[in-house]
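The data below hold one chain only, encoded as structure tokens and taken in the form predicted on its own.
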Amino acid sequence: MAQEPDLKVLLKNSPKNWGKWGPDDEVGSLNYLTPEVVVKAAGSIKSGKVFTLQVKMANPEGDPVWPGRQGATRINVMDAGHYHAGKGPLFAGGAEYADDYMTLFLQGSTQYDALGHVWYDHQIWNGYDSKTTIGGLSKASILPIAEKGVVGRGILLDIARFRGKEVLDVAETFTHEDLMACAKAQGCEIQKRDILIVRTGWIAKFYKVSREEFYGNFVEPGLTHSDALVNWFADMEIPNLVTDTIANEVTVDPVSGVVLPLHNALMRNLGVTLTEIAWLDDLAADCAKDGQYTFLYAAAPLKVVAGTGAPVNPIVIK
């Protein structure tokens, strides 16, 4: 009989960054983005040009969201309708107004995972117990990401365009030699402490096929796990991970089965941050054009209290 896949024995060997910042870190990685970090990042500002990479929110057109999740709703609760029934409240001077509320995933959208969204054998990030999840994060919740804020040097890595694709196939796999292999391809260097954003093609094929094809056989492209690349990962202190996936990894590892395997190496482990659902398509054709990859990126995910994750909507500016 096979022997069930299991992330204790496939992650026995992986580094961990527990206690690197104290026995009260709640944001890992991040720590990386020194303000001298961030100074240096801003001499990659080149030409002002300002890109966001968030995905439209409640879009008539669909959200993309993982499956079992849905897609933010929402509702207007007043507007020049009520005034024309006689039904909208009424200010001096005349002033009407519009109001409206949403209900979404806080995972939803594009997001920032908090470091204690997922983990096995009872512990999250830095050695906090699995218990302090219960009914809201107590521990390593996306509000000390939020608080902190993400910005350094963004590379980006358009894998997709380096081998010839507009998207790449349902569990296609790529390793960090081929992220060093496209920066070289594009004519720049990931360097220590970069914020990696890898442009796949997938979240833009979302809106140009069917759900059912979409949903299909939904195992997506992304990164895949080995020894070699979470200690890489670990030497170049990288302190985020963005990518246009939902999953922002291969979703169920080809060589041991397990599911997310990342998710563990790299954020319960090493405290790197993850965000997904990026919009990177206007960012990478742009890129193309003038061949500039690196710039200034910056983000801060809503201060959600207890959240496992938080919509953000970050900026280029190259």
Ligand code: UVW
Second form
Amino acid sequence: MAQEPDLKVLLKNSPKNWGKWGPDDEVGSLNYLTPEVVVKAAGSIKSGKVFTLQVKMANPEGDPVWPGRQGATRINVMDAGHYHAGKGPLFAGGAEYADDYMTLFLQGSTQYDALGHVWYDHQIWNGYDSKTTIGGLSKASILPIAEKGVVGRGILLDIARFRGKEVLDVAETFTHEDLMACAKAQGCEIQKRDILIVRTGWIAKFYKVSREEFYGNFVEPGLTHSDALVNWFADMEIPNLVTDTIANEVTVDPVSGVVLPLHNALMRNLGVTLTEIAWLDDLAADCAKDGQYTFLYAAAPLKVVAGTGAPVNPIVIK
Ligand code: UVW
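Let me have the form predicted in complex with this ligand next, following on from the form predicted on its own.
Let's see the whole complex now, leading with the same chain.
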């Protein structure tokens, strides 16, 4: 059997943004989202229509997660039942309340990845030692991204609709050339520093088919690695890639056999932030109706200290 190449070999010609924003940087390509970019992005608001892009959490129907993770579990610790049983705390005036807690994988919902989430060759984003991840990320955690916030011009690239499909196939791939062709067919153009929001129909499929079918042959559709694609992301200064898949790229590179090479080429090397498991179907339906595929995108993951990622409910304003 052919041996898959090491990421060090596969990405030997891949560009890096390490040091570009100084030796202490922890937000990478989000630095491209300057105040000027934000002001310009606000000009994309035309009708005031608002969309939220998070999937439901702790959903009785299930939460789509990477194999091996579990969806969130929410548990009531106080409600009317406690009062009926005489166990609720009594407040002067008679107020009663419901309360709950939740356990979750920080990567187990619509989420931002911290730049230190995935690496190879003992170094994470900006060249920090991978040992900085031990026991919690002391470098390039989700916190600096959460503190900064993400605001810019978003562009929806509805690859599923572009290919005339409800959902892309298992392991189906596309490239940056396809993203550009999709934009053209939609009557728009990807501009420098755009936040790319790519729809494959994959997360919607999770709610429509059995778990056996969804996880049976788990190779998600998505962007596929090439040096040309990585150079395009670098030249276009893309700050953020948002998709309706669990891992933002075809799970296994069909050419090299390497798993998640773009997590490394884009996130570790270029500092592109990844947003996964986004709910894009309502936004996509509206874009198909009104023909407006560009808008203001705003998001801020939760401020989890040392986290590898954190849930987020991004907002789009058209
Ligand atoms: C893995 O951690 C494997 O992927 P993701 O970035 O989708 O959470």
